[in-house]
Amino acid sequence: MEINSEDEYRLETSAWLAENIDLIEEKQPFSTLHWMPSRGRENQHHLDCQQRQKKLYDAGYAGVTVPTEYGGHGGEPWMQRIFREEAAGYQVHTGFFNSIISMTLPALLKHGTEEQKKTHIPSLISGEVSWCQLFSEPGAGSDLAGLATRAELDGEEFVIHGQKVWNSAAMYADMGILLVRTNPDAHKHEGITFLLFDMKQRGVEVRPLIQAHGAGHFAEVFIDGAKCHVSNVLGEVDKGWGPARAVMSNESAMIGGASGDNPQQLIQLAQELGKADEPVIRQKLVAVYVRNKLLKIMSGKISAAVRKGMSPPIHPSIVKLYVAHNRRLEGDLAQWLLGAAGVVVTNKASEWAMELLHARYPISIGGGTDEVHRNNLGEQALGLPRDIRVDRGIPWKDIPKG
């Protein structure tokens, strides 16, 4: 495209945002994203995010580059870049809708059948249908390939039994991306099948897991005899590890790209408390600010490579580990600034600081634990010897379970 076309798109985007979307500053300062002291507030948050996703989609700013035959707008990658640049400072975040689309859409586009793409992608990117991820299990978190949820074929339907855990927004989900064990005689990375799973059916029970900050965002899901037609297999039966890795890679990149505006909030907090001129505080603020700038640069390089169909120039695990460490530094600094006031639940800045402190845990666990990503870097990026695996080449059913 010629530069004048990009300029026109930028002007159009800027005008639409100004007319249709609130500025973050016009919302409550130190606003929280996951601080949910009541189920009512959590339900409203989900509804707001769903409506915002639909609003962005209708205006052409969600599903920008998705082909029109799958419900997208058939745009160019530079349009996404311009929208992100112009949307800075606007309330455009769509919560877990953004997250699950980032994880599920690439897998559907790459591994889905034409029927699956035409059926599921339009309602996914518009937010009309809510999705969740059903991967981790109580005995298969870091070692996801050890999953035990089983699916047995009965005619043209799989009958499924098992338990999943740490499933974000599962209580709102209409559909789920589900990993099941379909061949226990195969090695654990084989014999896994990826299903597009109907959550609104008999045999599915969702139980919210209440976290320290009061939110029930995570859930555990019990599946007892629920069914899934073979037409909803993503990829091939017993070959689900490939699509699953694509989802996990996009999940890591998505989490790594979630740099947020914490440096600005921390600077504002220091200024309001009269601590912005203290040398130690200034040093810590600079460290957080610089790390977030570096994180955005790394995330930008990865996104640019992905848009061009190239391999990322930076291993995604580096970005994932970097953002996890950033969250620890930010949470500690917020509480240090506030002192005892950091746990006063009637103050917005304190709620924000407590959420920031708590964020270190899901960020360090979601999308693969820090330990898993360090192993990935050692083995894949640095070429270090792989961990000794006593289960290598052994059928899953013969691996000792503890």
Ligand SMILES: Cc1cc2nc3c(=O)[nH]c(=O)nc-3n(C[C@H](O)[C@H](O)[C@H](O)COP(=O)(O)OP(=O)(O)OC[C@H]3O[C@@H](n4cnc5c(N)ncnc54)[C@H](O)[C@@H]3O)c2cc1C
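As the structure is a prediction and not an experimental result, all values here were calculated from the model. Positions refer to the first chain, counted from 1. We call the rigid core the largest set of C-alpha positions that still match within 1.5 Å between the two forms. First, how it differs from the form predicted together with the ligand.
With the core held fixed between the two forms, residue 59 has its Cα displaced by under 2 Å.
Here residue 345 counts as shifted, since its C-alpha moves by at least 2 Å between the two forms after the core is aligned.
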Second form
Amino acid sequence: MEINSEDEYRLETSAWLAENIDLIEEKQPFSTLHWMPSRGRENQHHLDCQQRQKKLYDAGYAGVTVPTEYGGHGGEPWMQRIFREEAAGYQVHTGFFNSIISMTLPALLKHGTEEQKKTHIPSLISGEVSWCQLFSEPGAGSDLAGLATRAELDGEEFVIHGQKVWNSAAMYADMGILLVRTNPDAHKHEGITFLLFDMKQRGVEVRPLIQAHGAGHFAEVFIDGAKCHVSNVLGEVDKGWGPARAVMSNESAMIGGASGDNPQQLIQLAQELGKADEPVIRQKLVAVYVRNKLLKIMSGKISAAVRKGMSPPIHPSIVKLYVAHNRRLEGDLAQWLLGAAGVVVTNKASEWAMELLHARYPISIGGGTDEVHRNNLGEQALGLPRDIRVDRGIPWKDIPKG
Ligand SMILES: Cc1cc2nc3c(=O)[nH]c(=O)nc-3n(C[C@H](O)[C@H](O)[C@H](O)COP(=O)(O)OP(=O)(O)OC[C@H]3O[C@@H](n4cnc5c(N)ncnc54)[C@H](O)[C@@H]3O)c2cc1C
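Now that we've seen the form predicted alone, could you pull up the form predicted together with the ligand?
Complete assembly follows, chain above in first position.
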């Protein structure tokens, strides 16, 4: 058989993975969701993910298609596809590093200056610098464009005051992608600026938030007089909504791509419990298996287009809604299989099933709620009448605020 460069790359990749990376099932039979570690494991999880990101980068498997002048490996999109295929089943996920890179890298490549790309992309894709997303505020989540954190220009620097919330991994972050209000007289979408913001400075206080089940995935960030040089504006002053939308669209696609291997674990659980031959269980297993495969196909198509700099061929809201629905079906099935043991935590499988049960909530809120994504689809894909917007055409400063 003739060996072409794709075959060679596949052989090299599979040999490297076998040598360097653990298999998922060997490491963790009922592994918890990659992006939200179980309680008490957050710090170690972050360090493990950072080390893994660096290992992948050093071997040429992170930043594969990023141009070499920005610290990438200058490879072809098919290399990334082959890596994804070969890496299925290996512990290659890098948690929030994967998320923030998927959101930030395309925005930097598209809207960044040469200097910004050369300064930030190499350490972003290698994981050496940790980033977080500073978008949501107590009064601006679904209505993100209503954000109130203000930045005023003082010479060459913005001076910033405000509060952000629900910021994943902000307690570890060196840098943040930050949205601020720079022109309160403009309409709400028009006076926003996108900053590449240094988190390690006076005037930035990061307070970890503990979730109901004890895990600490988020923080809230208080900014009181912190500064950001104008050279760190991504895009143009007052025109940050464009790059912000790009980040949100990539976020939805990324969440869809994090479809995980829950169906395999559900099949294993059914087998271990001796229930894999029951017709109703088999039907439910097939449903979650097929939906997971469809999700992978959809998110693969979106990723391929994004890597080529094209618009996603499938509306990212479809994928975001699909993954949230899958998580509900998977959580229900895990509980169905375990019965009472699913809620009385007695072993690793039950603990995993409990986390899967809880996972339906963050997945249907983070990256935009299900309701908001349905609105997006209604308006943008189906052409239905637009939602009523009482603040249309009003300067941001005159919009009544709660
Ligand atoms: C796991 C996770 C990770 C996150 N990570 C980050 C992060 O790193 N950085 C960051 O900045 N933010 C992050 N967030 C915050 C997230 O973006 C917001 O929680 C989300 O946008 C919803 O905003 P909200 O919580 O203010 O809810 P609200 O906007 O107050 O919504 C409350 C309810 O009203 C509904 N609603 C609101 N508007 C409409 C409408 N027009 N039509 C119909 N229903 C509507 C919503 O669907 C929801 O049910 C994260 C959230 C989660 C759960």
